[in-house]
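The chain that follows stands alone, in the form predicted on its own, written as structure tokens.
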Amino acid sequence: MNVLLVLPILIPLVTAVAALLAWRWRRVQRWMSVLGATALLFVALRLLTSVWRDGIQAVQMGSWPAPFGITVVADLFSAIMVALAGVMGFAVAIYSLSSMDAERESFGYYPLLHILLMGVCGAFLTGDMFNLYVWFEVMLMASFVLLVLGGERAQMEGAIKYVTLNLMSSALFLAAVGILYGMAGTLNMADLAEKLKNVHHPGLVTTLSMLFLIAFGIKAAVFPLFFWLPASYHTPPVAVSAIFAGLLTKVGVYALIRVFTLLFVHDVGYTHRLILVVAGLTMITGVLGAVAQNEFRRILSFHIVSQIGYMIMGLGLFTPLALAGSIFYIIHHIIVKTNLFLVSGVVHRLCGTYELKKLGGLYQVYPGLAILFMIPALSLAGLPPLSGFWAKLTLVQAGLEIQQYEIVAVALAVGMLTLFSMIKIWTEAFWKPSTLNPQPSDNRRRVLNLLFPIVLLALLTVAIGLVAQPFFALAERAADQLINPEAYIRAVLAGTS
């Protein structure tokens, strides 16, 4: 048994206990909690170094046979996201140490952030589409109670959105399985890959994928599904909004790539068409909404609906070179989304206020943090030499490539419309006269300690910009495994990639 494929699950789960053992102890959750990311972290950087050397692994809990028992799979698009995971889930609990009230600490936190990451690593690595949503309500059931910690009435509001709208996402999921177990007999995936080829009713089998774009969509949050995401992610302490923004929609994107990568590529003239509509509608509309915003973390969170129309667009092209840039984007993506949530919540320390309007003369004040604040800011816009830019340009040339000018005038106009909204932020917060009181020496020196983490996501979203080459090579290999899914169905199927 490949013991790495299991532990990315397994560490979150035993942190999350040994934390709850540790209920009475608050310093011991905290280095607790620091010690169990930073296992994660290098155990998922070990998954995604096997996967690219030994090709993809699977592993059949129990001993039983695929498809009849638990299979948990992994290959470079998998592994890639169970890194990033890891990066996330490293860089939040640092950033925890220093930002967490002791509160929220006392009621659950350093568990509930770990049980969270457990449903996490769980989705990116089940090989089965019932158990796929068990982890989605695994991480439903986290998240929920991450986003009312503490009871706020803006926690309660955004919260009563989020869990209703993911609520009927489940209840639609669970439906779709049902008649997909009924339709098909199974539901291991690269199973279902086999037998969806030699369903006599291949209109039904596109009704039944409109049910998954429909469940994914509302967890991708694209358009019109999104509403519930600008509502409620600006409302929780900013460590929990980051490891949302870095995270839960993006296991939305995993799940419509892959099952609209390996199952439903029937017809692909009506299904990915439609998606690639999609994509433009979620891309306009996200960047809209962040254009009349006046408020730091509404206007980031807008912004994570208008980035995901970015990662389904390379989806809707349906290409090689499409897909590679959706995988490449949503690198990008996770890191910079992550700091920018890590750096609204410096400002917060700093100034007491995330509006725009109250906010001034941080660059004056904090050069450093202006830089730090610049750097994700321009890569989101996709000003090159940084990450944005390369994921950017890559889904532009997918779509002359085959033709598609709208969507590519789209992407484009949105990131003219990002750039903008980037620069709002920084001429409201950072660059009008200061209206800033000075700052107790505590907790400038608690600032400082939370400067490490958005400081190591900078430097890898620089990385990734001016060495973009490797991180390319690991997205093109990941696109040609999900775009050719025999290996991963003979993996499965048969153990061997």
Contents of the next structure:
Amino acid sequence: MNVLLVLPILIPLVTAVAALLAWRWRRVQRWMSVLGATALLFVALRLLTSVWRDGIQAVQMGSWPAPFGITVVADLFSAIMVALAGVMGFAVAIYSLSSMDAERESFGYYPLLHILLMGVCGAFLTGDMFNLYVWFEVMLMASFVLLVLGGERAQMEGAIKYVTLNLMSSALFLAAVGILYGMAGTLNMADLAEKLKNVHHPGLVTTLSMLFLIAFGIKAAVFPLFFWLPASYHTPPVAVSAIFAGLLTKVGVYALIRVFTLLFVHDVGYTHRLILVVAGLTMITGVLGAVAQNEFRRILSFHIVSQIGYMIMGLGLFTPLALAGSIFYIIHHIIVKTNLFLVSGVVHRLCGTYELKKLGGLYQVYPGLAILFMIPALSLAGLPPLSGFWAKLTLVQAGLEIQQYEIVAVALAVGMLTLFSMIKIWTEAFWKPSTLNPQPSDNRRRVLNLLFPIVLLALLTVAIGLVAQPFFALAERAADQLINPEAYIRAVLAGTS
Amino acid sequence: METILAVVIGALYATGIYMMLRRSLVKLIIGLGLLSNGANLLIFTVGRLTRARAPFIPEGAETLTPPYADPLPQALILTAIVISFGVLGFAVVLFHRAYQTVGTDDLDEMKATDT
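Write the structure block of the form predicted together with the partner chain for the protein whose form predicted on its own appears above.
Time for the whole complex; same chain goes first.
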């Protein structure tokens, strides 16, 4: 049995359990959290290189052959997502050391963070629809508690919307899984891909695919199902916001891409066309929502919505190049978005507020921080030579290739508006003269803990921008595996005998 | 039997969604509970209903002889019930805490974090 495939799930589990056992000792929990996150990062990168070298890998839990056993499978797309989860877990674990208050730490922040990572990795690695549902729930449960940990009023109000809409989406997902089983008699994704080809009523399959689109659409926060996101993401402490922004909606995007490349590809003209329209509307509403905001984290929250549109756009275009663009975009976006939230946390630490009106003058006092903000901000807007430029370029190129000029126009216009938002934050928080005196911050080691992950992620952004070719090759091969799922199906079903 | 269950499922979904659209926190949670139960029953029904045939392989035989009741939907439901129990338990506590913190159970009053 290939243990490497299961380790990204086991390591966070062991870390969480160990941290729970050390409930009373916060210092021990902190060390364990960093240790666990480092181990996860290491294993995730090993998994990525191993999948890159040896192709798709699958493991059957309990040694039952494929359609009956519990399948854990990693193709390149899964492996990339797990690696990103590893990077984000590592960055946020370090950042939490200095940013999390003692009260939240002593009420189980670290165990919850690792259970969240376990749920995310599980969702990326499973090869079974029902297990996907279970991993979603694991992840959601941890995110619910992380969101309300601390019990401030804003957190409560945000959490009610977040919990309700996510439970709604889970109920729809569960119903869809049930109908899928009734129709095909299996829930193994590779097996389903084979069986759905022979279902008698293609119309029924399309209807079912719409149920999945809505269920995953709520999780991914696409138009018009995104309202829970800007209502809740700015309420918890910034480390929690950052890991949510980086990973949670992307699990929804991952599920959408997985399902609509592997299972529901019989009526691409209808389903993927609809996804493309949704993508365009998501981009526009998200970015316009951001324009109206004047609070650091709320602007960033709306930009998550708008960026989700780009990731879905590649799926809607449904060509190898477009899917590669989507995957490249996800890589770029997770790194950049988490980083922006982390920067907003440092700004809050220095000035005590997220309101742009009250902020100002940060460039004068902390030019280094201003540059650290500028790198992910310009990358988000898609300026060369940063990572966002190549991601957008690929998607635009893919759109032009098959004459989808409307969506290309939307993507470019939204890019401009994103730049506008980022410049707004820049002028308000960093550039304009300030009445406010940022206090010289507390001791050096704490600040170092905050800045280390930010610098790391900023360097990654620059690296992806300057040396885009290897990352693009990775995305291209992952997209190739998605668009030709035969290898995936063979790896799951044949590896059993 | 399928018809009756289909009507019941429809009624559960309808009442669940109606309750969720009300303004009270308590009704919201009742709605969520009804909705998840509707989903469970849906799995049960679309997994084919069979009368009085347990999925046991008879003595001496190698495989099941149809017709037999499919055990998998029931296993799925069992898992889903456990999950929804946990999640709803959490939601009840959350909504209680929210009621204590905000001081009202009217969802229209909880707009501070909206935009």
